[in-house]
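Single chain ahead, by itself, as structure tokens, in the form predicted on its own.
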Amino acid sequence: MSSITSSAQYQKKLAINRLGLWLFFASDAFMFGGLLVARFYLLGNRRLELEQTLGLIVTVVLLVSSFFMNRAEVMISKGNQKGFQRSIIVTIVLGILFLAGVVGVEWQTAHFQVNEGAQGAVFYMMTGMHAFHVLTGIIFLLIVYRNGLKGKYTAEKHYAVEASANYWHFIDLVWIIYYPALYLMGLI
């Protein structure tokens, strides 16, 4: 098989994979959007009593992780394996810190429980679904990192890195919308 045929097949497969990923994002956006609508429908203009400093810290951690994920993608696109590996590890660590902040601290210190009316249901569902997506993103990044250590990505062929970066940025975007909706908007 010629390299031209192989390259054409790779490009076709790449286009199909990209379309599938964006369709997944669209369907996931409806789910996250539905939770956001539920927040305002059930709680109106009432702000949840949450630890503002912690909310800001976990948000900054997640935003910084997005910077390092972008850096990992840029590094591999330039063939810089070491830079890719360092950046993706930092992204993974920051993702774990985000999870620890939300699930390990915020869930334990919230002034309400999951079974305490609409505020508990809304808060734990919104943050829980987002935390689940962060966790799956971390697992995805660990697989990509492992494959990177095995030399499976090149400057020309690194779709898994691109896909994991897009997924990571998507869940960061969701949090950028959720953070003000949960922590900042509304009257106390």
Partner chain sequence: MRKIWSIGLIRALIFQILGSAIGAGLLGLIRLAMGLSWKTEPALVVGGFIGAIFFMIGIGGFSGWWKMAMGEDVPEAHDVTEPEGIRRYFGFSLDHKVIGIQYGILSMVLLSVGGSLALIFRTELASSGLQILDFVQFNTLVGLHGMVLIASILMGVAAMGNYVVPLMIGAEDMAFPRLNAFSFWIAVPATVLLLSAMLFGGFETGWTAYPPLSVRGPMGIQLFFAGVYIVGWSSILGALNLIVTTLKMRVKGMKLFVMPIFAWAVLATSIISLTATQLIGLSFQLVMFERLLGMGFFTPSNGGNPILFQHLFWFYSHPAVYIFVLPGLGIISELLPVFVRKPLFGYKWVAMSSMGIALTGYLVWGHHMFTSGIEEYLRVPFMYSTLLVAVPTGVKFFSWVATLWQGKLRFPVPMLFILGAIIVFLIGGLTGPPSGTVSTDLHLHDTYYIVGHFHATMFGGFIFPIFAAIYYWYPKITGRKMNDTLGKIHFYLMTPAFLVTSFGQMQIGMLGMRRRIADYDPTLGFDTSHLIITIAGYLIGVSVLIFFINLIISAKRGEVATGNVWQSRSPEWSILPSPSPVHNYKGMPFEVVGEPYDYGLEGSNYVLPVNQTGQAD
Contents of the next structure:
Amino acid sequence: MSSITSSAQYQKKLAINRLGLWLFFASDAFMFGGLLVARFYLLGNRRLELEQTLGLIVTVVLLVSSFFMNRAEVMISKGNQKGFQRSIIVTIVLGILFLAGVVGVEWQTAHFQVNEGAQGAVFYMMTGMHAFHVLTGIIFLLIVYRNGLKGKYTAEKHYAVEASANYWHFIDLVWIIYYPALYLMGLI
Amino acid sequence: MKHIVIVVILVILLTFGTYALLQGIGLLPAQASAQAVTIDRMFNLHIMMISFLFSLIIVFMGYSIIVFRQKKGDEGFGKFFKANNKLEIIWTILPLGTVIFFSYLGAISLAETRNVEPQALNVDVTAGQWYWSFDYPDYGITSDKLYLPVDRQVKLSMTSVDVIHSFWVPEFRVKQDVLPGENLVKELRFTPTEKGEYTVRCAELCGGAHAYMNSPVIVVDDAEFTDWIDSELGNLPQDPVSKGKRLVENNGCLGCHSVDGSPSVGPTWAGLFGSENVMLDGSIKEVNEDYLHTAIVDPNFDVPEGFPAGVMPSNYADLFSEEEIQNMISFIQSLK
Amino acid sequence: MRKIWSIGLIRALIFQILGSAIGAGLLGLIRLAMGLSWKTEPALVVGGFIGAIFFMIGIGGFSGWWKMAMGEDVPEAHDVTEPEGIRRYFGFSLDHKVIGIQYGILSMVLLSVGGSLALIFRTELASSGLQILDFVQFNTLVGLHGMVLIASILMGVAAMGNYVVPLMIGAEDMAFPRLNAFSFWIAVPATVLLLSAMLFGGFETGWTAYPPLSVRGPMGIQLFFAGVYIVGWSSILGALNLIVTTLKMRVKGMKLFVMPIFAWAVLATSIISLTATQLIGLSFQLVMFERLLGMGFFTPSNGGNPILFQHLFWFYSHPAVYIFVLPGLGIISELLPVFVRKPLFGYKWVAMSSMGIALTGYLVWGHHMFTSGIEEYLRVPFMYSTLLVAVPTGVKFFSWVATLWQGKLRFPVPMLFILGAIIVFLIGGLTGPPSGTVSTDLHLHDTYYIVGHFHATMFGGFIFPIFAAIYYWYPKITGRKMNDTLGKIHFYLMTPAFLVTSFGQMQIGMLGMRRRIADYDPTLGFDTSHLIITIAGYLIGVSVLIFFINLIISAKRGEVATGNVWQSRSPEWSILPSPSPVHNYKGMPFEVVGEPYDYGLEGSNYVLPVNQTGQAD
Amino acid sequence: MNPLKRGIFVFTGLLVLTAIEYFLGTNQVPQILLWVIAIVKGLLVLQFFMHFNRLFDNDEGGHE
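Taking the form predicted on its own as the starting point, write out the structure of the form predicted in complex with its partner chain.
Every component of the complex follows; first up is the chain already shown.
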């Protein structure tokens, strides 16, 4: 009797949590959208002078990490703890690689400085805000990984995994729009 | 039904009363431009609309407050009716129509204020913390007062040297922000129709002395405007020597050439004309008009002894007209 | 000492000061390590944000989430036992009613601060010439008056939403109690930051902070930005919470279209503040970074464009006006039927008009930029969309009038404020279209007309309704009514005084009085008008002071009122006793069986208690 | 479909689209094409990785 009520309660809480998280995404999307507007308002059809190969590499790295994130979520929903832990650690490593690629390499080797015109402003602010989200995502994933090691998640109850996965995919989604906007669109 | 009739009569009365009151208290400053006429017509329409809608709501409310108030000891309920979709649709559609009509009128009135006349007087406006400066490119005049001929459209091309300012003369009604940046020069056109003295006031908060960022705007008739132009131009130097003086002062020549005989990077001009100097190649040259002309347009052709070659810019032939070069030579000549 | 330390607010404020010092010091050390010299401005920014985080640590705002992250079990909010008495109002409480009151107190504190700032510069303006302030002080006061009151209004809206909405929809609490407490408390260090802008040189830009002016000038602007940024997050998270609560936590049987109308208004408001608030945060963040790192967003000489800022800024700051007024209009619609003793006319239309205002609110921001040199082709479309707002607003007015028609009007203090709100908001609304059509706005933009128009919408849309709401729900909070006589003095003093200031401002504005000037030309002949406006402004101040006195003394001495004082059909009055118990409806389950506003319909009920077998009594 | 397999399919699709995007981008095609691809990729992520539909699951409904 009591287990049914608690399961129903869990489902209700799940629905509430999901809605809350999606509303947060909606809100955050407006911020990212605002930056996108700034990029096109200031630079219009002008392309940023960026290293194409590097851009493609970091994009693929983030995409692969998203794949492993999805894998981690599927694994835990099937109760495969080992597979879940392995996938999530791969995701975290790839996330760190992405950060290193953008902040460590791209920022240092760019052809322009932060304070050099609209190009510098737009590029550093867009990648900076995105990188900040990646960083928080990695922290979120580390927490989930640690709690996963403790066996906190089961096939039935693993909302934290779902939430961190959704957050990670949201970051990926932002990059899916930002990558062409920064690297591919417009004329040189 | 009785209620409705009374209310309708009251609404009509109050509408006229409100309109008369709003017209009576004087809401707008004097009308001194063609644009002001158009805009005031729009204002008038708005005031009519405001009077009507204000009366409509206020009368219904006031009437309900007075007539439908709860009597002492009556704890009952009001008349039970909840909704009337027909009514709701009416008071959605009617305002919608009015709104679209008003927007249409507004668009027309905006277009009228932006009417372009080909004979417009050009004025370049520069705003800065905290001053206005007006250039008349057709006459070569710069002034801190804006003189305008009456009944002739003026086209202001406005730019700022620092922050955002805004050009506003209340009597002309129109207003335009003045932005910094070469690609953000903003235009404002208006036609003053009344002679008189007005004031342009900065209408966009620009820090510190924003309140005092005013300049006189003087609207005069054509003859007076021409007089003003002439007198401003009269202030400009007329003879070649003074013109030349202005040129050398404004173009940095005096940074290297002194006019009082003191030594500097280049030869002093005092007593230069007519003197004879030894050149780097050992020859002796007299400084005459031809020599000076060459020295200005091709400075490295004949460099006098004691001065390095290649210091003086060699592009003055492109920067100055022949007349200007002659004026400068006249000025140097006057220093002998 | 330990006793003081146990008061959350004081502990947190000490933490904030320490945090700011640590943040600023750390930045200084890092710069030193990089071979750079000390610079105050970045230290202020970093110190400000770190200080706010430390405040939250001090108040205990992270402890629940920290435990969750560490994998420990955290009790559900309703299982947390909290200390009784006044102390819990100064600590991290998870109860939505406590948080609602905390919001309310903060709102009223900010209201008096913001109002006092206004009185200071009104005194300066009472006659031409500069008397008591210099330019920077004047501009700082004007800017802070704007932003402090915006914060106050956001807090007031959150107060009403937090206290009333869960009670109205029969929820046990908000959807995310910890987030709720977090979003309240984060606003406290934010207001501290905002006000501390005065101590660090002030700022010259007004609340709109237009670059390039905000890129140069005193660095108090950075604290202003930091404060607004954090208040923005408070507002976003609060809105998120309210949306989820209204959508997911309603009691059994309460369909969306039988919710109390106020819940609709809060829903509409929350949708705007959830999304649009990001854009003011972003625009201020960009200026902040432009100042810190020289990024070229808004300075034309560095590739930027100042118009971009205005687009981003007004994309929030116009809908923000609807964030402020929609709950107030909701209060009007909610309270009118109670005091008119008949149904709210056209419930669905009123509910949908709130949504309509919210949605059109996204499309009209450009009307703040008619004269600012935006792209020419945008002006006419923005004029159409702007005037379109009149349609849903009109629906509200007509529905209110139809609600009043043939009712049986009672006039207790809340009703007085409701009627005052309708009149003042009417004036605010009607003076909008002249500034919404481009050609007339060319004259009106940046004048006192706009000041008058704006204050009329704010008073009609927020100030009057929130006073009505406080008088109305006060018995629900304290179990006592507020003093009637003082309430009436408050109303009859404030309303005419306000009308005088508003009319006076609009008139001199049309005649040529510019906004935000510390001194005006005596030859314009505005001295008398300004003097009258200043006196009326002081009268408003006095009336609000009377209100505060009433608020405080009634808590102890007010007439006891524990039942359904206003004979409302809403569940928080018809089911719940006053003051409302800790876990709301726990032990008092109820069900929605009818329509919310069927006053006068024989034998109808909105809500009925449910007995243990699950049948409606 | 097996969710693991579906993940691989979606991922492959995303990779291919990225490759096309890169090819188009380096050849300076009209922006609109890049936007279309970006939106398609975004929708794939929203639908299959973020499970947008779960948002509308019944409160009492089951869990995947």
